[in-house]
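First, one chain by itself: the form predicted on its own, in structure tokens.
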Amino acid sequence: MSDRYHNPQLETMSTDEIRSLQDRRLRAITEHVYARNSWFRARLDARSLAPADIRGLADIGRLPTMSKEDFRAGYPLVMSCVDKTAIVEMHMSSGSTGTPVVMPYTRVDIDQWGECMARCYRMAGADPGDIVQITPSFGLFNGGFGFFHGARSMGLFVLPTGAGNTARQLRLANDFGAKVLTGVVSYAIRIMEVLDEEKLPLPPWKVGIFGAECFSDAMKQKVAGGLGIEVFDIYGMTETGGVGTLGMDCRAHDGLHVWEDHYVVEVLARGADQPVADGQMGELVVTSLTREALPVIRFRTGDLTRVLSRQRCACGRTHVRVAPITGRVDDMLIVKGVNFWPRQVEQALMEIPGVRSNYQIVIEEVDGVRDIRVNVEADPGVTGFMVEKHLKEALGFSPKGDVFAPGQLPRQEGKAQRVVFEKK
């Protein structure tokens, strides 16, 4: 299977080679952040740690962890380890307080992102010169640009359609002969609906790479059957550098390969700093070994997973495999590729004149596809359009919803049940 590696030497290193490389790179990245940024330096000083104390992976537990709140408190570039003149790009995700999480990139970081993404494309079966259709938007969120940087690194023909106008998307896919479809899985479902509604021919896609949303095996099978493609689950986040930086499942579909030459992953007990045994569920914690502008050191992702295997995979790769993300340690919701908290919805609703305090967030799941409905009580004159418009401005997407007269929504005697899950 050597024709399906982008970088066969690094993707098939022995376990000892991986560990030796991680030891060296952990020492180097610790020295880098300590020398280049006072925020990181203060955190190590608080533990009476010097870079020389971190000799390798055996010492990683001595380093303090980071969280999303550190990024928000450090907005925009408090934690950057390079001069602003070295930054060539930035991306961000929204935060529960309204303060975004910002990730700056140097040229080195863009190349690293491209390398990780190119491995994902190759692992999915793409060949240089194949046409990739990129449906995520090219904007502040990292999806579109991540797929683009990887495509350039691998030598793919980029069809940068962005989001929306599904009928045109399908025509372009057919006219150009797109082989690889990228995006969020909920958009793949929308494509299937339009194909059926418009009686359009199925594009020649062979591969679908989807990220930003958790999706079940049943959903993968539905999309695979509906679009006639092999479906892959890609993983990465703003804090690690974007989509694909952490890895993806291979054609064996037996867990997500993590690019261990670029990242160290730990699985810690929820709310604690102790690692759990391989096979046990816990919170994924990530250290980036090769990022330059803003490396993360023991970043608590909030994502729940477990280590599936550290043995060589059937595809030949030797990098650790973790289970697809099954949920989060907090109450963050992910719908249509957008991350948000219920309190963000509440804050946005309460900003609308006439909206009452009783509301309900209904997460609807049909065949593994999630959608959101926000029901609110409000005074006469408040319309569903007003609510939808304001929530779109606050959250970045348009939920469904209804406006009810005061007193019509359910009440609980105890704690209000603001989030309801409905599986159909």
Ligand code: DLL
The other form holds:
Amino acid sequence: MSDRYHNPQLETMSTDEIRSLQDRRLRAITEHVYARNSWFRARLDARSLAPADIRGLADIGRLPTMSKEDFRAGYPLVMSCVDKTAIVEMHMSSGSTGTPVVMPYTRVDIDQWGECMARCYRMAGADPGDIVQITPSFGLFNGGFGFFHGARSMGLFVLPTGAGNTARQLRLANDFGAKVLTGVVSYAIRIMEVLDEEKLPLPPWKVGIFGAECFSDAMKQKVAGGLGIEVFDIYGMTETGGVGTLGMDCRAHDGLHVWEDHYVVEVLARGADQPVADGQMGELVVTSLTREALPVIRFRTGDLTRVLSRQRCACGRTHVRVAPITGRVDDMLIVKGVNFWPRQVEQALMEIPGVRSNYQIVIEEVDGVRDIRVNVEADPGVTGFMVEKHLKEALGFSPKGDVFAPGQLPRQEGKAQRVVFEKK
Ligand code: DLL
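Given the form predicted on its own above, what does the protein look like in the form predicted in complex with the named molecule?
Expanding to the full complex; the earlier chain stays at the top.
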């Protein structure tokens, strides 16, 4: 399969070249954080490690891991490795606990982000001059600006609609001829609904780049069919520098390509510092090699995945590929002794003909005993019994299934809240 690259030399370099680049960059970033920031210095000192002890990738396991809690405790700029005057932008995520995680950027960091994102656009098949519709808000959430910086690096025409007013967005997309649609997964679903409700013509998009939420294969197919586009799964997070920094799938759709010249990824056993074998599921741990303001060193992302392949992909790229994110370490649900991920429920629901894309998994707890109810929007003719039967086949146990008319379940702006806990 032929593919297009933003940076052919770096995207297709040999595995040996990638490894020696990573060795060099790991040494440099360890020296950088040690020299520039007392929080990082104290962490290495506590292990009696000097930067010179980290000679390359083989020593990465000697470095301590860091977590979201460190970011929260370090609010606002405790972990920054540059002078405040060198910071040109910041993004922030608040998550469920509300304490912010802040990521500052230097000019160099913005260029690094733009480079990662431009590779993603190109990998999806965008051509210079194409119109990209950016639907996340331009604010503290990194989505809007990330898609923007990449579009600038690649030379796309930016249609910066931001969030909301979906009918107007669709009109603009049609009037100007948007070719690339970007956003969070739930917004792709919202767009399908509005197209249907308002009977608007389908804009001439050719690709959709979505992420920020788990995305089952069945939902990807539904979005691809509903919007008439090829769908890509883009990955990144505030702590690694935002959307697209960690990679995306290519047109072969055979795993997410991680940008290994910028990031080292390890898959560790849950709650432990031991790597699992390739192919085994574990927690993704990330080290950023090229970021200045706040590099992460062995950051425990909380996201679950596995290494799919270290071989050259059909698209020609050589960087490691990981599976689409299955869920978060703390997302696994246990009901009546059965363990499952919300993504499995989504996959099962989307396989039922007539079931729409909006759903909720309600975990009810009565006197400490958990039960599960699945609320789903569907066309007339779909019954609770049909939903229950299919979920039983897919999950091995029988949750209650309640069917609602389209538009009746709650919707959130931004990421959807799919799992709801109710205590009685
Ligand atoms: O969600 C970055 C982003 C924006 C990605 C727009 C894609 C599109 P945060 O708000 O910091 O940043 O949330 C990061 O979201 O640790 C994952 O749990 C989840 N996540 C991000 N991308 C994906 C994906 C953005 N493609 C957290 N699949 C991460 C599954 C994802 N989960």
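If you're wondering where the values come from, they're calculated on a predicted model, not measured in any experiment. Between two forms, the rigid core is the largest collection of C-alphas that superpose within 1.5 Å. Positions refer to the first chain, counted from 1.
In the core-superposed comparison between these two forms, the C-alpha atom of residue 355 has shifted by at least 2 angstroms.
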